[in-house]
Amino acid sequence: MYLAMLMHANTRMNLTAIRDEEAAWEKHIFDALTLVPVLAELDDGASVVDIGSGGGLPGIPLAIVMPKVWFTLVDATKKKIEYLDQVIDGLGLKNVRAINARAEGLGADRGEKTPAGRVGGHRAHYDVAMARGVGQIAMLAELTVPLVKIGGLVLMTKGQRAEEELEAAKAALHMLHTNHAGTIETPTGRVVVLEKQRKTPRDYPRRDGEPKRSPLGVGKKDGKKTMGNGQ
């Protein structure tokens, strides 16, 4: 049902370049489900955020097969969120929500300060953050790491250039207090796993668009410019 809804909506808006349903099963559905072995270790009620969800990948297929895990789908395009709301309602999914926002804004959202402490907010809220085909690792790390708890994971679905991107992202991972926990080979590609080691410095994420324009630590000029004070 989900794939049928995706293919139908794709005739009205740009959700995927794949038009063939058989190819979509492999490149979208099966590719999304390759994350199940990692997510299967989460406790019931764990929270996962999908950054740049677009047509709902990988979040929707995962939410279908993992009903005891909570998924938050994030996209900056309002029309895509409206489509995702229709999918969630149409499939009767109770463990998913869609948010129209930029990852930079969510990563800076610390919630409200109360006498009992801070409540709400997206920063350091999630057990896992996911990103699929959104950009290079140095940029994605700045958008995703601030969202997960200390000890939380970031899962990036990548292709053949994963190792090259990891090498370029070494400085960024150090600056964000996270490390490369491993790369998982799957039938459809590679999943790069990052683990958050310590609290993210308050400087990150930077303002909207900056992570993409000037990825952390990439090149001497950018590295000096974006080091931050580490507080």
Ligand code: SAH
Given for the second form:
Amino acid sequence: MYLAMLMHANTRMNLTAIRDEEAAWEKHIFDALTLVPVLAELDDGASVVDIGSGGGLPGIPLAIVMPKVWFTLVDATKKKIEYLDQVIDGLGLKNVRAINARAEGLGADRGEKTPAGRVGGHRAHYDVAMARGVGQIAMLAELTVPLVKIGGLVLMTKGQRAEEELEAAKAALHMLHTNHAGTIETPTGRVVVLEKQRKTPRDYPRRDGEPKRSPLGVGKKDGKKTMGNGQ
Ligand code: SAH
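What would the structure be for the form predicted in complex with this ligand, given that what you showed me was the form predicted on its own?
What follows is the entire complex, opening with the chain shown before.
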């Protein structure tokens, strides 16, 4: 039913280049489910955020098979969130919410300060952040790492270029106090796993668009600039 909704919405919105349903089963549903072995380690009630979820990938297939985990799907495009709300409603999913926001803004959202401490907020809130097809690792790390708790994981669905991107992201991972925990070979590609070691420095994420325009630690000039940020 999800795939039918995705294919139907794709006729009026650009959600996926794959129009063949058979191929979509493999490239979308099966590919999303390759994250299950990692997420299966989570306790009931754990929270997962899908950054740049677009048509709902990998978030929706995972939410269908893991009803005891909370999923937050985030996308910067309002139209896509309206479609995702219809999917969530249509499928009767009770463990998913869709938010129209940029990851940069959510990563800086510390919630409200109350006498009891801080409540709400997306920063350092999630057990896992994941993303597929949103950008290179150096850039994506800045969008995702601030959202997870210390000890939390970031899962990036990647292809052949995973190693190359990781190499280019070395400085960024260092600045974000995050380790490369491993890369899992799956039948459809690779899943790069990062683990947040310590609190994210308050400079990150930088303002909207900056992580993409000038990825952390990539390129000489920007490397110097970010290194001079008191890190
Ligand atoms: N994950 C989906 C969609 C990938 S397309 C899939 O694998 O099919 C990338 C999506 O990321 C787009 O829908 C775009 O709107 C969203 N996006 C890009 N940058 C973003 C940001 N900074 N914050 C939130 N969403 C973003």
